[in-house]
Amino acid sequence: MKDRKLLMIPGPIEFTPEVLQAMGLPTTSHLAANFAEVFGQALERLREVFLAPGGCPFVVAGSGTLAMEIAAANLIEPGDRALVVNTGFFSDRYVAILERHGAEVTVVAPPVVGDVPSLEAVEEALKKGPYKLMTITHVDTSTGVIADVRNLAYLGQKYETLVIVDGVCSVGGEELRMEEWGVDLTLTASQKALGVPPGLAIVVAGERAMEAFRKRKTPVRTYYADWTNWLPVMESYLARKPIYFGTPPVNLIWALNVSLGQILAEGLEARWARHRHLSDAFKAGLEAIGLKLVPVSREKAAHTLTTVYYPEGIDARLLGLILEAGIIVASGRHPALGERYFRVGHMGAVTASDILSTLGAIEWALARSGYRFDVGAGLAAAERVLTA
């Protein structure tokens, strides 16, 4: 009997066989030549994907929260003022990192829970500058929210700060644009839409935040994150010429490598049109069973996970039921909405059959709850916008 589980939720997802076959290879030494190629082509890569040719590409081991710090690390120096675009939990996280780093932080939240700040409240905040940096959480994990990355950057150009943003749950999934649209530096991490085991910190900086890097009058705070030990690294391994600071994660990268190249071979104008669509029939199946979603509207909701409130009568222990029919979701991450939430993510390897299978899972939980809805409507409303 088949007992393998469909992993839905936001991360680690779903990976191609292919990506598995990489991380199954005979692990080479992170100084062979053939591995010196593999690294420096994802590295190039990177470039492609972030949309970024001029960028500074860094793959380190480690989760998303290191990218986060290594660009705070290197930009930021005490008493640097920074404003936090505030959409959720790892916002709030920013908020943490950038203090650690000596930085005076000045937050904009939105009114309610699963809104995003205005455009006009961020360009007050910006008025009563400067600001060394400001960061945006493209895709916040904790409440599904999309942020304007495009005009939010604009804003930033526009009083000279520093544009950076969180796209650990967003690159490879979401639109963005990266030197198109002005951003300074994007991070992500390998285990959402770039569809790669858990384990690299992934960061691409533009020339204006390297620009910031080397005009520093303080030593960096942290010794692993410091640019000034990677930098070489990148550049070795971008020329084919591998050298050594800390041991790179063989597999992983080869993987990166892997993944980097069926994401070129789709497009990303196709693969951003498939997780819109993707998204779309997900989250009209759930409002057609009733179902409300945490962001406060379609428009700022996330195309690479779904958060959706529990209906009325029924709590955490739907979960369970999901499981049992087959498929992971997660629970809810932000603390001002408690046990109130789940989250479901659909981003990187993710097929039509993953939706489908995962909304008669929901819907079979539900009736198994005692949950009064129309079975089937769900599903016959996301096959709709399968098929359109």
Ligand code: PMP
Second form
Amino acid sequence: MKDRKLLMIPGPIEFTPEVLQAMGLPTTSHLAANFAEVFGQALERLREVFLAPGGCPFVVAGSGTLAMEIAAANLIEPGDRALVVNTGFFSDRYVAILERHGAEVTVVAPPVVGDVPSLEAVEEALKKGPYKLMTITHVDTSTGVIADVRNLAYLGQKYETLVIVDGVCSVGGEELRMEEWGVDLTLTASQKALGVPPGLAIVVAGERAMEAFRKRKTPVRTYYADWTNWLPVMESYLARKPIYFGTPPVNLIWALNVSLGQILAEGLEARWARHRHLSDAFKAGLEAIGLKLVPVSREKAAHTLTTVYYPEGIDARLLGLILEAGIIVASGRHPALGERYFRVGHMGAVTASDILSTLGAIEWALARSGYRFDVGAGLAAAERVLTA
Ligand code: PMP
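Next up, the form predicted together with this ligand. The previous block was the form predicted on its own.
What follows is the entire complex, opening with the chain shown before.
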């Protein structure tokens, strides 16, 4: 028997063999010419993947939460006002981070969990500004909801508010056009749709964000996150003349450069379309066997993961059976929804056969749990979408 499980959680994900090989290369000096070339190229490729040719990329050892904090620490001064467009647990986390840095935070919440605040509600809130910045969680991994970044960013620009996008569960999987849409800062982490093992906090800041940083009257209150320390380092790697501030995670950055190369070789449009297609197939499969998605409509559902309620009479023990069938999926992560739902990630190098294997395992586990349904109907519905 093969003792291999398929990792289908919303990060970390399954990585390509080339990315994993880069993790295993003999580590070199962080100041070596060959590493400077790789780091510099990775920073250039980030601008391409974020569609921010004029952006300032920052790559720092840490997780997505550090990337969130880097944005807050460098842009917020005590007493600044911030607006959070709330779509779930990770938007709540942004409230806590912004408040820790001294911001006065206003939250626009949706009518129910699984929904997105309306553009009208966000505009109403912006009218009561001015706000220094607004945050949008592009895909909230707790609810599986996707926010309309394009139109929200338009509103941010209209009210002269910096637009910060938490793209941890979206960059590299969902359509996001940073400069064209007027996003001032996008942040992410390595372990999701960017396809690199956990450990990198990644931020791309646009001109308006950098200008706001330069105009600060008070010093950044965390030493490690301070762009005063990191900006010269990133600029020096871009110029292939490395300097030191904190030791960069050499192997992770090699792996990042490999993955960014793979993303650009696939093409952003093709990659977004692949994520949409596989997500549509998976969601159609679950709905065909009577399961209900957490997002209130398909338009508000992300394509990098699926969040779905257990059907009547079934609980979290289902995940143990899905695991027995060889697939690792994730439990819920939103306090208001508790253990009523589970989450399946499908991003990065995910394939149609991963989607079908996962659906098959879910059907098998449901049948074993006594849920009554037309076994195979989910797989058939998914196949119809995949072959359409
Ligand atoms: N934002 C979002 C949307 C996320 O999904 C996550 C992680 N699941 C984070 C922020 C925090 O990232 P990390 O766990 O890497 O700190």
